[in-house]
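Next comes just one chain, in structure tokens: the form predicted on its own.
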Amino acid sequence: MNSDPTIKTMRDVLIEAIYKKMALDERVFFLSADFGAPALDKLRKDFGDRFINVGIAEQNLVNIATGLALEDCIVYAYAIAPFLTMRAYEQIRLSLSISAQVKPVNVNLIGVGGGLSYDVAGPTHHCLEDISLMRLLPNMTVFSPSDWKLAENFFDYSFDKKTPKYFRLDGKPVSLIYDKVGDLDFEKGFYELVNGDRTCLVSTGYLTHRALKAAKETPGVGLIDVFMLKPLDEKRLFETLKKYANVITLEEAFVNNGGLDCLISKILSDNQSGIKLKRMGVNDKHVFELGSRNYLHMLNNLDDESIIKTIKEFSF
């Protein structure tokens, strides 16, 4: 059991926030696709009338969540990220994306296991497509936190914002990044963690931890954490990026296929910017190799050494 209070799982922190709100507001429901968590036991016990385990049936999970939301309930639907986003994609599109254009639906899809966080489970459990898929849908908010504090702080926003949302949560405990950051503007969608001068790393999710380490070890390199992949204040992000000559994107996702890198490329193109762009992520192949997350990062040039090497080669 982890004894370090700065290292927590995003899902447990978020479930604890949901639990507290369920004690105050009977509109809040929690649905699970037969997926547990240490923090979920108490919620299931104390609010059994508003906890529904639909079984291993992610498509049904989305439809039941939508039905409750159309009756003005606030719903949190919880499942393993690749199965939630891909097995139930048609239901997400029809029941949430399309419905939300007609009537507000506050359904919060909690996908656990973004990127390569289920490392040893193999490509069936890796989730490298979800950023592109969920960003594609109109009326969908896509949230990709880098630490558990962001996940915790996002809860109030998710409760008040009556739109469908996708939470891309890491499957492993993560260390604290936002311990000394004040009020966050989720409408802005990003935060400049390190102020640099020539080269800027732009990351999302778990790779922000690697990017932060690389920025600290490479003087003059900045770092922007993009935690809201949709919607995002693109104008304000460009105002922050335009002081740099080079931008390197980092993500546990397929590159050149609609992810963070494509989002940043669009912003640079829309502003006719001459900033050079380098994309780091997983190339157009599934990861069949078995091993730790660090090992998988090394194979895909996402480890600390590869990031620092790329910074040095690309910046000059």
Given for the second form:
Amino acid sequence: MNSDPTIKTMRDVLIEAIYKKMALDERVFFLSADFGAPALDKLRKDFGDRFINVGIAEQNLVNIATGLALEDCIVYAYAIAPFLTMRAYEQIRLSLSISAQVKPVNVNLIGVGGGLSYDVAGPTHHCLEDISLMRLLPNMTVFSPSDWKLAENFFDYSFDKKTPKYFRLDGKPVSLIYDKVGDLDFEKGFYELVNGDRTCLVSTGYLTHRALKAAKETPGVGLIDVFMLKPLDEKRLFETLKKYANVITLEEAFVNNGGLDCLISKILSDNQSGIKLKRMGVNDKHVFELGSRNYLHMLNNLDDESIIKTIKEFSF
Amino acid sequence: MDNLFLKEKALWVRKETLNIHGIAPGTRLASSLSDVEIFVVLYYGGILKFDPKNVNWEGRDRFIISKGHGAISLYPILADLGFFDKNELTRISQPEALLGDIPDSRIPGFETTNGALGHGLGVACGMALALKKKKSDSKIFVLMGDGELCEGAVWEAIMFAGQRKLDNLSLIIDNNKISMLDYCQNIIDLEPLEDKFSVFKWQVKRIDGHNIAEVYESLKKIKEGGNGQPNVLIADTVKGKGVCQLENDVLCHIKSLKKDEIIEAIKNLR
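Given the form predicted on its own, state the structure of the form predicted together with the partner chain.
Following is the full complex, with the preceding chain placed first.
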């Protein structure tokens, strides 16, 4: 139990928000692939008829969620991120992505453990492909928050939206970034946390915490947190980026394979921009090494020191 | 129920299905001939509640055709009942057509898009939960091929439906015994199928899927439901039923008939 009330897991915050909606709205269902959370115990107890544990069966989780949503229910389908997005990929493609082009389905995939959250569990539990895979599918909304307040706000914003959504939640408790930020524009999809002049860090999820630290320590370095990977207002993002000479992307994901880096590269290329791009993330190898998340970051040049070193080497 | 009327309808559906195949030779003809009596009884036998003019009518029964490719024979039925214009049958899979080789959920009367196999039953389980929650009298029917039972996700749904006692859900297996490349028993032999379902807490009945009276009585009974278990009807059928060029050909799944063969097949329909 941590004593700092500003540090929370995204999943517990989200489950508490879902709990409140379930109390008011009989259409809300919570499905789990036998995956829990401290905040889930109360929900399971109080809404036994609308909490459904489908068992360790992510494929069925997505299909059952779809069937409920086709009957106008609002469904939260909860599982460990890599299993949800990859074991059930065809279910997501057929039942959600394809189906949503014809009929509205309010299915919310809650994947816990984006990136290297499950550090010591090894490559089976790491989730470095989900950004690319979910972004690839038409009609999907892909949300990647960096703090729990963002997750809570997005929940309120998206509750009534009858589209399939993927929530890429971190597995570890995180501190607040958006405590002093007012209303967020989810249609814009990003927020410039630090206004810089020459070099801009563009990050998503957990690494926004490291990027924020680096930006604060390095005068002139800006930071944009991209929390909507799809859809994203590319035009406004370029408007914000164009004042910079250098952009460094940061993500707990494989680089050069369709993630945030490729999204930014595409925006720079479409706008025939001369802005230089450096991609930071996990290179094309699974991470078998064991150790803390910090250690895994060190091995993949994603730790604080490596980020600052990259900024210095890359910005001129 | 007037069995003679239903038998005549089945004959007419086979003829129309062959005509459709003549227009769209990529359609899966043999798979669409083994389930004809099932479709006829569901739609003309008063089993399914539906409203062609209001396809999303809340009180309708839900019918999910998990073996999407094998539903070409449903096209003439839906057109005949007024779900869409009969002219659609003449331009299948052509630009701007409503109907394709494999049906999708844009077509009035199709709840879901299937064709990628093994998805229908899981989605139906979700619908069954929702209808129970709404205290709806509507039922959910799913049609699945026996070859499709090799998909793992099907068994996730079978286990779930039994555990959750989804007695508003009925599964019909078009047990035509042939998958794409071989007889099912040579690929993964799941017989006796009854045992597989009963251990997962389903009510099981095996019938002759081409015997109109038997199909009707069984569907009527499972429609009544209320026995605290999901129902499965194993309908023993013949792949390519009614067309001698297809029946008993292990590779009939991918077989297309030429124009003259179609004319001959229609002439020989009984």
